[in-house]
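Shown next as structure tokens: one chain only, the form predicted on its own.
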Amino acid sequence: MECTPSFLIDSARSEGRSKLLEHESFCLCEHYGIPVPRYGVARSSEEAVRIAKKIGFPVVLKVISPDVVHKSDVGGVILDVRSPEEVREKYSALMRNVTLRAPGARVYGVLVQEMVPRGLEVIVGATRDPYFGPVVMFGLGGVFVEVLKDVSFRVAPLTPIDAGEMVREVKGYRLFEAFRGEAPRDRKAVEEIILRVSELIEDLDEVSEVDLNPVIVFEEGLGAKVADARFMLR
């Protein structure tokens, strides 16, 4: 598969999807240099036993499918996944789950993927507002972006300065200093995806939504990764 915004665009467009799937999504962020965990697509169990050794345990299983919206919801994904005998049960298990709980849906494979050390997480997203064109987001992630609605916006294109100013909005930016014993983190990580995902919601007009969440964000000179992408297209 080329990792070129060209080829995944088309792709998913010959396909009549209008959202890219979880491996078509690590690449376009690699395309733009934004840091994902290493990963595979697997058709088989013993595919998916190559790759995760490849990778390194532990792993997360999660299934590619353009018909499943949550796979958390119909048991598509398995995290830390720790040996080549887990790989195969739980891929086993993994697609009897999505075969019981969504009849019907298209299964392109099993996305192998780095399970990413814990640290604080964030979401970095974009959309394209009818008045202002594309805006990115930042927040805090998980269920902080859901309950505390604790975000910053900016309108695209964005400088260092921008970038720099959305971290430091979110009432949640304490956290990203040294706290009761835990090491600053990597801000500048952080800064750096929110400048990627300018330029590609600048660049790809075909793109309508960027969620990139959670981001991992490590102590500080140790960067940041995302665990999860999302791209709609319009």
The other form holds:
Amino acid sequence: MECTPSFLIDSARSEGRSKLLEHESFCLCEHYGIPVPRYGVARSSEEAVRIAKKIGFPVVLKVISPDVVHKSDVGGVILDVRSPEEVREKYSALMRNVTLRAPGARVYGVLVQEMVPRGLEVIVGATRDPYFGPVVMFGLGGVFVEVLKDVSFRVAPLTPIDAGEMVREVKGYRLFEAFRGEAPRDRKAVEEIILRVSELIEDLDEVSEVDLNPVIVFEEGLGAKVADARFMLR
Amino acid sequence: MASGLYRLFHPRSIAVVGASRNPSKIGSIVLRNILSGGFAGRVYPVNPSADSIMGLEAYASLTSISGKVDVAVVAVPAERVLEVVEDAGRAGVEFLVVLSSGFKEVGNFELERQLVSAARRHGMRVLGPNIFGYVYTPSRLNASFGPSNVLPGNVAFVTQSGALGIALMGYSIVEKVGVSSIVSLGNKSDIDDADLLEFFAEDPHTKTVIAYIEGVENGRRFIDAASSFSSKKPLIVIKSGRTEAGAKAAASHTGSLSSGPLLWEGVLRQVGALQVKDVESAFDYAKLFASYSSPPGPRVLVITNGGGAGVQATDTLAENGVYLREPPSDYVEYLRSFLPSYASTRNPVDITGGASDEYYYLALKRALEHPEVDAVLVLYCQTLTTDPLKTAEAIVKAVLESGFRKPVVAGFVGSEESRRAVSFLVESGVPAYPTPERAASSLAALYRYARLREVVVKRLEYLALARREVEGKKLVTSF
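Form predicted on its own already given; the form predicted together with its partner chain follows:
Below is the whole assembly, all chains and molecules, this chain first.
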């Protein structure tokens, strides 16, 4: 697979899809310098084992299908796979789950990805506002976004000043600071991702919505990584 | 650089289409306001069925006027507006101020589109339709059907809502907030907030703008104009529809969260505007910005005759990121030389409930002279033994003698007499309010603006630099 925005968008279009598949999303992120987990696409359990060995254990297996919207609901996601034997076993289990619970769904393969270590979960997104055009969103994950609506917005193009303000102005900002013996989080890495997303949504007219959710933020100096990415096309 | 709207605000001549001998017609009220306001340019009533109106020769059409007409105020029924536009275009009018309603606001999109395209064809700009007019005090021009006794000053007020706008014209008179301009934007078919911000940014008679905004059509242009405005002068925005978010369904996707209110909050921060929740705060802040707009240093001193008022002010300041420091020791020593022993010389300085006008004068004057004090908040709670007006006079005297170099803001709490003292202070150039909280949050707005301005200036510099880099690359490749 070629990892350029135009190739990814064209191939999705030619298949009538308005959403990029997971590996395509990671690939688009990489093109814009947004850090993603190490990953590979397997079409057999042996290939999955090879990829997993290259990535290093533990890994995550996810079904790649344009027909499955909520992968976990059909048993299409298996976390924390720890050995080659387990990869073989879980690969077949995953295929069985999907065939049983989503019969008829097209399956393009299985995404084998690095299991992202734990950290502070945040969301970086982008959308197109009818009046302001491309806008970028930042928020803390989970209840902060869903219940408290603790998010900040800026209109693209963003400057580093905007990205810094966006992160600092959410009420949950203090979770980035050192507390209860935990080290402070890598705020700069998140700001960098916000800026890259701004660049992406400005560049790519065809992208209508970006959801990097969650982005895992590590300790200061250790960066951040997108654990799940979703791109919608217009 | 002269703004494209210069002639709208400095017309040499103005015509009122729809003026009549019936004094209750909107066109007639506007004409009366123009005449009684003392506008120095030529004024032409236009009405095909009258020879003269209010002592002025009336014209059958704009084209029948021999002189040039810069601005035509249109107050005829919507269905007649298009013929007026053609007439105006042939007469060489530059600006159409369309008061008439019955356009987009009632679903009549097509008529509004025709209005704008006809005006464009003739090179005219349109203010409105569906507005109550506009006021510009430096030209002594009140082309509105709002109150006639507008107080001149340096606050420009731009409003999308007509009814609220007229009401606020009245409010500004009561609150003694002098205005340079009041502009009703209505449907914003052509001239919008961005155009006006461009004009007011350059206007020497305007120190601050209050904008009441429901929405904008061209968001990008608004961001550019507003950012550039707030890098020069404070922009206060009342954005309606703040609570829409509460009704939005819970969902974690960006699309569903980018509902108006949350996005607008971000936009207003991005452009360096002071977002206020209510009309009261908007005018409170504007009152202060009318006197002071450059950021003071961080050392705020509070002088009060009541502990409670001092604490309320301290809390309000702290909520806005302004923290009080201990007063300079030689200042404390000076206070000790005349204050009773039970007075508190920390910050807030409590000059006691029995504080005389003399105490206020001495404490304030020395504070204003002290190099380690940057701004002073003076609070007064009315007591049986003191006279609010005398206290206000003592404050004004100290401020006058100091040459208005440092921000002084007053909060006077009490009866009708205290209200009169507040008016006296405002008229003397000292921003004053009837509660310690309103005084404190207005002073804090000066600091908030200073921070916002710093961010917006940095942002604009960054964008300009990025643009130059892109252009530089283009040059290199084309070479």
